[in-house]
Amino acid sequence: MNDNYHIFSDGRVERHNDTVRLITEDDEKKYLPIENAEALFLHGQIDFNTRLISFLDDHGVAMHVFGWNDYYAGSVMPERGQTSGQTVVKQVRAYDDPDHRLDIATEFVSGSIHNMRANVAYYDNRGFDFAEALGDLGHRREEISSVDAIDEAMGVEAGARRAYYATFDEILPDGFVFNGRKYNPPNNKVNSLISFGNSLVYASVVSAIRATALDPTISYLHEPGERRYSLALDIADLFKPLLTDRVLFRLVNRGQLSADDFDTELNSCLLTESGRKTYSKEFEKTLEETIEHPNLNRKVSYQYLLRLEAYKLKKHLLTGEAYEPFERWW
């Protein structure tokens, strides 16, 4: 089970026998298999009954709401194949003790900045000069282990992700100006395409937590807060470099997105149906790369890869075993 199907038609979206079946506002009718489905993400209007929650969720099958903007909206999530109060428990215990969180916080943080490191390095190999944004994430990876509060650990995250972004105008084509991060409306084609990848990213973590008895609203780095999977943010952050970032400079610097991919109007920049496409079809194709992965002594996806931090995460909450962050390693 691990195929994510994004609906980018208006219409309507329905249990039709043994499948799932849209309509689109032309009538035309497309059918999805849902047997292997991970995940559908939904980007258009579309209306859907409670006869489809209940088939989705007999398959186990997560749905993603995007709305205007582009944002994320929220999921309807099947009822969990796993439950573990005991796992809670413990996910709430390491909440409330100060220097447990702290130290889970400041993983989530060091990993981020080694992946956002490893992206700067590869274009630092092929004929870039990133020195002082190397030296910058460096110093900032060693300054995450001496912060003694969570808002020191954001402060440092933020640096770390000021220094990595200040890279993106040099390795962007022509035509892709960044010029820092921008979000709600994102201003400028290259802030929409990171608000669109990252809101995917979230997404796709949310499903990886639901196969999990962790519960997705308590976290670390960020914190809990209502109407929002605060624990999907801790671990999303560890990974938008290797998905959302990659995936914005193969389709930029390929020329496979263009001008005429984007809405622009005063202050906002969207992406297009076509863009939202291009994008998804690409991050989807980056979930399916596998990797031989060192301790597993197999080849796993990049999807695998988000299921397998949360497993990470709840054997440590469980074992003691030190949680170790994703780390690129190739």
Second form
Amino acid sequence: MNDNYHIFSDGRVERHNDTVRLITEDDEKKYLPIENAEALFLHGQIDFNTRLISFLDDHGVAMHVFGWNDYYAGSVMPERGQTSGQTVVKQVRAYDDPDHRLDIATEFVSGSIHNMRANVAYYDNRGFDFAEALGDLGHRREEISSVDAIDEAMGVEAGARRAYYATFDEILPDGFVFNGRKYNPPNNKVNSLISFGNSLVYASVVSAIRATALDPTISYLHEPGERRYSLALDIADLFKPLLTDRVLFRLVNRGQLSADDFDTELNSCLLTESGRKTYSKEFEKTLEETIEHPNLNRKVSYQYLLRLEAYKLKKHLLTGEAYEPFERWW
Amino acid sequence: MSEADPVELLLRSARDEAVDVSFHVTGVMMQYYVVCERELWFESRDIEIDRDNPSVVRGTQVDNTAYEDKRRNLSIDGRISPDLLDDGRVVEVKPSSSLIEPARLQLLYYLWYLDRVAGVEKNGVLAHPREKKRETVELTDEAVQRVEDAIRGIFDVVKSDSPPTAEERPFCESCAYYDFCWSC
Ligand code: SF4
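Moving from the form predicted alone to the form predicted in complex with the partner chain:
After this comes the whole thing, all chains and molecules, with the earlier chain placed first.
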């Protein structure tokens, strides 16, 4: 179920009978079983035609395109799937009501801080002393409940993220220096990994939202229009610590990434194709990890947690029942 | 228009008379009313069902394969579609005994609807293929009362701005809204 296919080579993706076929530049053919696919991620230079789009559309498969420098470029979303005027109306009403918007936005921030803190607590238990960072994050989490404007909420979240990222340099092994978040372009290995990881989280959330009839362009913490699918930005923040950062630490601590996996230039550092492959492989493995859900009485995958988050938000908007953000409970 | 009785409202809507807000009740809504009012509220809002969920087993399609009787389907204004046996009786088939009550109410509703809207009096058969049993169902005065109470109850549920809160029910596990209700 819900498999993602990442395509790194250059070439062509096409419909071939009832499957999708990848033909690489050196004429190698690969078939992608599409029945259980959630999305194709195109990282290379890929040609495709309208026949492919219709076919993916029939199967409800999204296609996420990554451009030069790993940047998320856009998605071709299947038309099928959910549309519901009622849901969109409720989404817009909540956005338009300043108190309601702020409530939802602060829940996102509060959940994000909790999840950052969970990562820090993990390392605090494993020989690092992060008492100060933990205190700082805890304090900001309290602070968020009393902000009264979106930009204040943004400020609290930015401060928390700074405190969180400040722990990275201690955790990272030699050869990996972080020294704060830089994007456009990332200036070192760690930043390039975070950029790539975050864009994978973002695209996965775009897929998850599609399953719910929520309109991905109407968001609460981020301003609608900041990105095409700004609601995905809101939800992705909750999951970056669980996905982007854990994958990063795992790969780096196990020595699975080396200098060869990065293209370093004067002011930028980008993952090479092999680096991106290594990262996305581990990322997909992580999405498939499962965890016992406390209310659903069954195990759910991390990928499904993204979908549940969209359901929870939709339920809140339609029923008025409280929205409680994803907070790592294990 | 003054506060109309939901039963009146439904009849007038069914007859395409001018009403402020039309009100329709499908057979499935009758079933949900018995099974779970929250599910009924979701259903009435067209809140989508997670079709990926493999545990979703409830559904009216089961009926079509469960019984070999020759049946004709009579669709009335696209909203209610009772199945008729050759002898003209309305039949409703339910796969499991736990779903008999919902099926019985749906059947009674069809009988009521045929009587009040189409002016045809019919008897019904509730069939339990697994148990090889059939039960005749008639629209007694008491049954009419039950149907009309249900219509009023359904009206209250669907006109409400928010659904009844989730309560764990025996049907939850097989409900399409399970993750919606319980992921919290
Ligand atoms: S999951 Fe349970 S409470 Fe929710 S709609 Fe279904 S039956 Fe009702």
